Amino acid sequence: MEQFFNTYFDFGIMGDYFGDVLNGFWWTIRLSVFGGVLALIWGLILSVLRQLPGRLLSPIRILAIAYIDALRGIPMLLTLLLIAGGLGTLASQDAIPKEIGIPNWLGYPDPFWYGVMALTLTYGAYMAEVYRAGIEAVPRGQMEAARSLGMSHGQAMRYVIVPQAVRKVIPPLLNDFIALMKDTSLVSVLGFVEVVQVGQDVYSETFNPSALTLGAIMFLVFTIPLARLTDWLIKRQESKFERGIP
């Protein structure tokens, strides 16, 4: 048991490298915030496109469904490598502007933005399905009532359906955000120095994984409260449903 704790919980190593691990974790937080916010927006756009009515708009619906199915079926690591390799290659061949292919927006390095793109594209697809479930859970009569008041389909979706749907799907969206936050560690394959990469660097230097344990603890400090918040919101929704509150 002592050997186990010395291997995974060497407090000397944790203390010596705490600042480095914390700095890496702040990059993880930045990735989560940028990727999470953009994925929420992109997922909502996809879900609305998937709900467009009429035969004339069926090509857009088909494209949205195909995109969602494809991005949910491809591992995010593969998406990340395709983005990083593809954009970098296109930029080096002057096929696209270097500001897009090798982005350094806001002073952040290009692997950061490749990670944000991969998180947005992948989790936008997952969140689109969550939004769709919320939209379909809104009673059909809500749309009919809005249309009878003279609203267009777009106005009814914007002012009536989507606001109700979003309130219904906040808990599963939080679950997706927790998963997104954990998947930020995949950006380390590009050499980006976030918390996992820092832990790996310390491990290669000390041959002790305690810095990785410290990174895991930092993840738990954020994800466990989010998980409990999700549970509370689910119970709150269930209690409202039992009382008949929409």
Given for the second form:
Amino acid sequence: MEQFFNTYFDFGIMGDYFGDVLNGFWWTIRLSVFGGVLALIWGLILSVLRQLPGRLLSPIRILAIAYIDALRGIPMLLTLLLIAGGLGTLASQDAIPKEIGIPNWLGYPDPFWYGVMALTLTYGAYMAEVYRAGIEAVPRGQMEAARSLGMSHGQAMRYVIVPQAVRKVIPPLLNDFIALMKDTSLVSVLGFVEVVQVGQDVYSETFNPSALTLGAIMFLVFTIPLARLTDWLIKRQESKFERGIP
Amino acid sequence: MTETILKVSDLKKSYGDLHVLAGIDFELNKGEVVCVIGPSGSGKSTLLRCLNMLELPDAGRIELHGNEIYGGGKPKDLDVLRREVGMVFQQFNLFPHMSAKGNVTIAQDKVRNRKKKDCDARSIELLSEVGLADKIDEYPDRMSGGQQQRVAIARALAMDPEVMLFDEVTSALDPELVKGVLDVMRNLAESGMTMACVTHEMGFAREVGDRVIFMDGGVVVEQGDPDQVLGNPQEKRTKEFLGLVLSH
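Please supply the coordinates for the form predicted in complex with the partner chain, as a counterpart to the form predicted on its own shown previously.
The complete assembly is shown below, putting the previous chain first.
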């Protein structure tokens, strides 16, 4: 028992490396925020493209569906490696500008941005499906009422359907965000020193995983309250509709 | 001289083998109130929904002011049509994330491009006219069905339509709330609005309607003066229907 405890909870190591782990976690947070916000926007765009009406726009619809299916069907690790490997190579061959192929925006290193791209592309696809469920849950009469007032399909989506849909899907989007936050750890394969990579580095130095434990605790400090918030929001939504005892 | 606003000729619509509209001819003149009655499944709601293309007909012709809006293929000038034709639904279909004023304002702002000040003034005016001056900032889920339906009427009127379509607008209401909505419609009729109402309110049809159309099986069985059609129907099917409706 003591051995177990000393292996995973070596407070000496945790104390010594606390600053490094926190620094790594700060990158994790930044990856989550950039990736999360962009995925939210990209997902909404995808879901709206997927719902475009009419035969004329069906190629766009089909492309959107194909994209969503593909990105949900590929492991994010693979997407990440394809982006990092591909963009870097293309840039070194001058096929695309260096600023895009090896991005250094805001002074953040290129693995960070490859990570943000992979998170956005992958979780955008997941979130598009969540938005779609929300859009489809808005009663048909809402679209009819909006159109009967002379609104275009776009106006009806923007002012009537999407605002209602987004409200309905905040809890499942939060769930996706929690998953996204955990998947930021995949960027460590590019040698990017987010929290997991820091933990690994400390482990190689000390042969003790306590820094990884510390990283896990830092994750839980964020993910558990988010999970509770999600549950609370779901409960609140349900109580709005169901007043009786089922 | 009567001015025809909407003219429908040989309108057809079917779902598979079911011929919901089997060739409807029908005119709506300026200032006229036409009440469409008939058993459920007779196609009366479908007819109304075809008039503003919420339901696309299969064949026939619809003219607005003599201009063809629908001629068998794709509808033309859909925007013009929908701006000129207001619609009120059985289930109200208010936008739940907007206040009463928001509901009445949104299309004025985004479709008519009115100035915000003008939108607000018009919304308040209309909501007062339907007796909801004290509910301007209320949200739909805090209003009764009758109040919601009156907001829906104000919302459609805000576009200054030439024609108003009412699709069984009192059918989802508790009995004591029906009168408030019918009173609003009565006032509207008196103000000269052109109206087509699908309704089960025979009293309303008789008192307010200029013409009653009885539909069954996707065709117009009988039409004419309300006292005539409702009081002394000529067709067997009309008699049967009225016998069932008026006997309880």
